[in-house]
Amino acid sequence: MTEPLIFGAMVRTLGAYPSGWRHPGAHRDPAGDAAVLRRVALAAEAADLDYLFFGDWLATGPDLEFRDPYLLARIDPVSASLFLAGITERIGLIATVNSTYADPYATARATASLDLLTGGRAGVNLVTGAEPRAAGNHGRDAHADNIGRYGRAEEFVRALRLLWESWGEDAWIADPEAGVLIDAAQLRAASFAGEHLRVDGPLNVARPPQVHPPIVHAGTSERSRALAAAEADLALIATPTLELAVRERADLRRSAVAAGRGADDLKVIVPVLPVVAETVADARVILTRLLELVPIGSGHRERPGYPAARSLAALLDAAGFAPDDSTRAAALDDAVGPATLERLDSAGIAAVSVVARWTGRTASGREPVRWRHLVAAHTVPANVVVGDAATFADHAEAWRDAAATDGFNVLSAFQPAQFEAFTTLAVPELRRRGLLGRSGATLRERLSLPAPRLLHAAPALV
């Protein structure tokens, strides 16, 4: 029998689509994030999803309002995980840590604590950072280069594992008669010294139930893929097509084997943004509204950080229209007629294809494609699946059967309604088809990961 797919919820309280916060009824004030986190966590656990995933970003600025509003102000991921540890009972909690700026001892301590408090439900997503402004927030003049960041990340993983292993499995004797609390021979120092990091240890937190909480990593560079293949338990890849996902998953699995691991030791996860409703038509109405709520036009161009490419003029430039073409006089809400569609080059055709797939609108249909839709689809790409429960289940089944992924990180365009639509509508269909419903007492077991390879590299303290 084929094992169910892995399903995690990538939690973004202000929604994962840039205009999601504007949708009627959507959560839009970070001051109320606690209530949304609680609501999402309980819905995810009731749906038997495998984990909640909390990303991070170590800076903010007005440009994020248009590009990624959810990054403007967000709860620290470890804090969010600890908050939900006492609210949930079974679901995994994966928190992001930036190894470029974080301290390995503090990270090992926080994640081991989370694992202990949840009975083995912790995971850590290690990132190396891509935001130059983060350097100044951490007292540095510049963001580290790619080589330095990944060199530090590789050492960070080893330091974490050595610290997590500080206490041997039988270190706690707790014999009141003999007056012996620990076996000191099973308390090990990390004794790690690398080019970028040095950690003495041992860790002042007891042995985590999973020993090594699962490590997650995402990235596109050669060094990032190498780190994922050698060290990660989950590799996150963002691929626009099934065919590319098949190739990338196969490449990562081969690299894992080359690094001395089993191919199944590394699970490859892709993001997906389902817009789900009772009917396909209803889901298309939601998606159309999201496109229409994307800020576009001259009214925003004077705002700090407004993306220059998000305009009709920029789309026409990309689609090959001459500077003096009469089409440039069109209004954003004008319909795009068949004659104009025939003049579009690849960029314009791609936008038309996306709009048709997401909304069902065509140039000759009853509901026309408008320039506003094309600009939004062209400048705000996303891995969107629009439809009813069967539509999403078909998508998940096709990707599983093609060996394109081991599972999905589910994003929601806005909270909490769209996530709850996914859990109440799509999840029962996924479960009926055997696509969802894994088991395991710990996150590591639930993800079907092997027992961790213990380092035991450091000598005992006595």
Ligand SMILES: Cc1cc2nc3c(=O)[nH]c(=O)nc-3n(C[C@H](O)[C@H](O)[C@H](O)COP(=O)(O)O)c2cc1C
The other form holds:
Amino acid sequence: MTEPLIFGAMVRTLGAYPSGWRHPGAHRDPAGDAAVLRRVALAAEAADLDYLFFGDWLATGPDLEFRDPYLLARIDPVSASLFLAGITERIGLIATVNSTYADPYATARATASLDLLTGGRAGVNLVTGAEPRAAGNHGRDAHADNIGRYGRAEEFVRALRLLWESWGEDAWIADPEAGVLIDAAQLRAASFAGEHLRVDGPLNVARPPQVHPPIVHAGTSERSRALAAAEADLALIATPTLELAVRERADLRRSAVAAGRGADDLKVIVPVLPVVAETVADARVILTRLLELVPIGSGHRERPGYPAARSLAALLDAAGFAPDDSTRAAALDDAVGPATLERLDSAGIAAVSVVARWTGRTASGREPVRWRHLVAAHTVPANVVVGDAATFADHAEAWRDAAATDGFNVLSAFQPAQFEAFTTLAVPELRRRGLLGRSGATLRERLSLPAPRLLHAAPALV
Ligand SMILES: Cc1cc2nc3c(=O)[nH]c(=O)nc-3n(C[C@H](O)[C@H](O)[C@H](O)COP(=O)(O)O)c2cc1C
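Alternate state requested, the form predicted in complex with this ligand (shown: the form predicted alone):
Now the complete complex, all chains and molecules, led by this one.
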């Protein structure tokens, strides 16, 4: 039998769809994050998901309100992981760390601590970051370019591994009779000196149970792929289609082999945003509401960061309508008639097909397609799968059968209801089909990763 897929919860307390926080019943006050994190973590563990995954972003600003509201204010990922470590027992905890700004000693210390405190459930997602304002928040003049960021990231991984290996397997003796606590010969310095980083070691946290907690890497460039192929246990990739995912996964696996690893040593994971309900019709109602709650036009256009493309005029421009076309007098809530739909060119056609896929609404259907739906679908792309438990399980099965992915990072449009809809409706069906349900005492084991490749390069201190 084939192995179940990997399933992690990509936790964004404010919801992963930009209008999710406006949905009735959605969590929207960061003062209540502790309660939501706890609820999501317990639901994820009860559903036997493999890990909770926390992204990160090292700056904020009013522009994020419309594009990615969940980035405006969020709990630091290592803090969130530690908070949940105490109230969970089996699930993995993966915290994002930005290698462009983080200090390797502090990161090794925090992740080794998390691994020790959880008996081997820690993981780290290394990113190099895409937010220019992060530089000013960390005493730098500018965000480093791709070469500089990946140069530092490569050194960062090596420094982390050396620090995690500071203590040999039998370094801790603790013999009260002999009065010997450690075998000093097994305490190793990191002695790492690169172009970007320098760290002496050893680490003042004992050997983590996994020795090397699993490393995830998320990025998009060539250098990112090379780093994932050489170093990552999980590559988190952004792929809009199954065909692209098939190609990218095959490429990454080939590159892992070229880097001297087994193809299966690198798991490829994709994000997905299931909008799940008891019935397909109910899920479409939720999705239609989310589209209708995307702020468009009046009152918002004057606010900082409001995306210029998010208007009917911009959609009509993109869809090839002349400046004096009478359609421009339409209101956002007007239904778009079949004759008008036929006049849309490629950008418009793409929006119409997204709306049809997400909401079931078509030109000839009972429920109208409104301009508002098209503007929202055109300007807020998302990897959405809308439907009931079988719809999502079919999606997961199709991606597995096509060798497009080793698993999914599951996003939720709003919290906690949509995550709980996923765990209570989709998860039992995934389990029934053998698509979900891995096991293992540590995160490494759950993910079917090989034993870490120890560097052992560092000299002993004595
Ligand atoms: C699926 C996915 C998730 C990501 N999550 C984060 C994140 O949480 N924080 C972050 O700073 N960057 C994140 N990134 C961005 C990457 O760090 C990266 O900087 C960006 O995609 C630019 O690509 P490059 O670093 O390969 O040049 C993510 C990227 C992908 C593809």
